[in-house]
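What follows is one chain in structure tokens, specifically the form predicted on its own.
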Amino acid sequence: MMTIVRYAAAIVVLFFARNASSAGDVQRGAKVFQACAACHSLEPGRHLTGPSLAGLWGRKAGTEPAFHRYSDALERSGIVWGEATLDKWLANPEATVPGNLMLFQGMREVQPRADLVAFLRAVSEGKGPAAPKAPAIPDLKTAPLDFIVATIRRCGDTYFVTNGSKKTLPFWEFNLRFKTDSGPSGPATGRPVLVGQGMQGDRAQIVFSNPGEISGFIKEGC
């Protein structure tokens, strides 16, 4: 009988130990979230590659009104974000919602997942620690004159970009990207900004305030 009692007691201890280890810790979760901050902010209305996660708890997936890049699969999923659904999603997004657009392989480790879920709940309920800030985006409205684009001339497969200091740089057309940023840190209307791309000096991107400016800036001529 004593052996059975000891065995039962050991089972109880093991059960509670496992549950204690898998219970989410908000402070640890805040550190885990730092890996998510490149794509998701916790500021209401501030969307990055992915939607803001502010007020996530209890919200139906794919319904943040100002975010327009949800996959059809996620919008049709019917998922409501809570402890179980977030844990499953974070473990394997593709298996949870096949065809979703989040390029994330999943978190296989149980404890960091539980910590992150606890943190997201606490933030949604206004009880969490100070949320990590999303990466700062350069304010292109204050770009130096050397990076303000004055004119763009296309000759064959080459773009000649002249900046505000009247210096002209040639780019192979495949190495020059045209982008837009209509947000508060985007360039002023009529003042697109030349931004480097990666470590290779022969590649760059020009950021416009809106798509309608692009064709008006490019002039053909050799």
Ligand code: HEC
Contents of the next structure:
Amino acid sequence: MMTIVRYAAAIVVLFFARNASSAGDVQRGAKVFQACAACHSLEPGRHLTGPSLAGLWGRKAGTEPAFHRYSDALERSGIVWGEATLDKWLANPEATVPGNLMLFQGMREVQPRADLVAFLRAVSEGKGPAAPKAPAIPDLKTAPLDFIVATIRRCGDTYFVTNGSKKTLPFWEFNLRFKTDSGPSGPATGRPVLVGQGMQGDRAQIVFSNPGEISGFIKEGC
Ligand code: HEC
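Alternative state: the form predicted in complex with ligand HEC, after the form predicted on its own:
What follows is the entire complex, opening with the chain shown before.
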């Protein structure tokens, strides 16, 4: 009889000890979220490298409708996001869903994970502290003329880029990247924008509103 009582007491102690150490702190969790913020926004429908985590609680994994970069592994995992599933995923994503595409090695420490999960829950339920803003992406529609690309001429291995102020700079083709941004902060159609180092330096990137524009913009000529 005494043994049973002792066992029962031990279980009660264990239970409380476990709860005490895993009770997450929402404010601390907001800080931990900085490890996620480069890839995840908390604004509904705003997808970055990873899907928006707004309304995550109770959602089935891999089901944000406008996010097209889910792995088959995550979509087929059958996971529903809640305290236990998030805790496991964040501790070790690769072991939880082998073959997933989240480049994050995992958070082995218990307390920051519990804090983060508490924060994600609070945000999902509309009770979170002000969510840290997703990285600011400059609005390319309002880029100054110096950054608007007027023409691109290609001669051999060189692109000659002329900006809206009629200044032309040569770039070795290997140093110039072409990207697209069809999102709300992307450039206007027909007005690609130089970003990054702009017209300074030997490397640059030009952002178009859609891929169809790219080759039409580049005129061959030496
Ligand atoms: C380097 C970018 C990156 C970082 C950092 C990152 N994630 Fe992710 N995350 C992704 C990508 C990409 C996916 C989609 C993975 C897939 O489909 O296999 C994802 C998926 C998820 C999902 C599943 C969402 C859904 O709709 O099913 C959750 C939850 C999640 N991440 C939480 C986090 C949290 C919390 C952190 C911070 C500790 C974090 N992630 C850090 C890129 C990242």
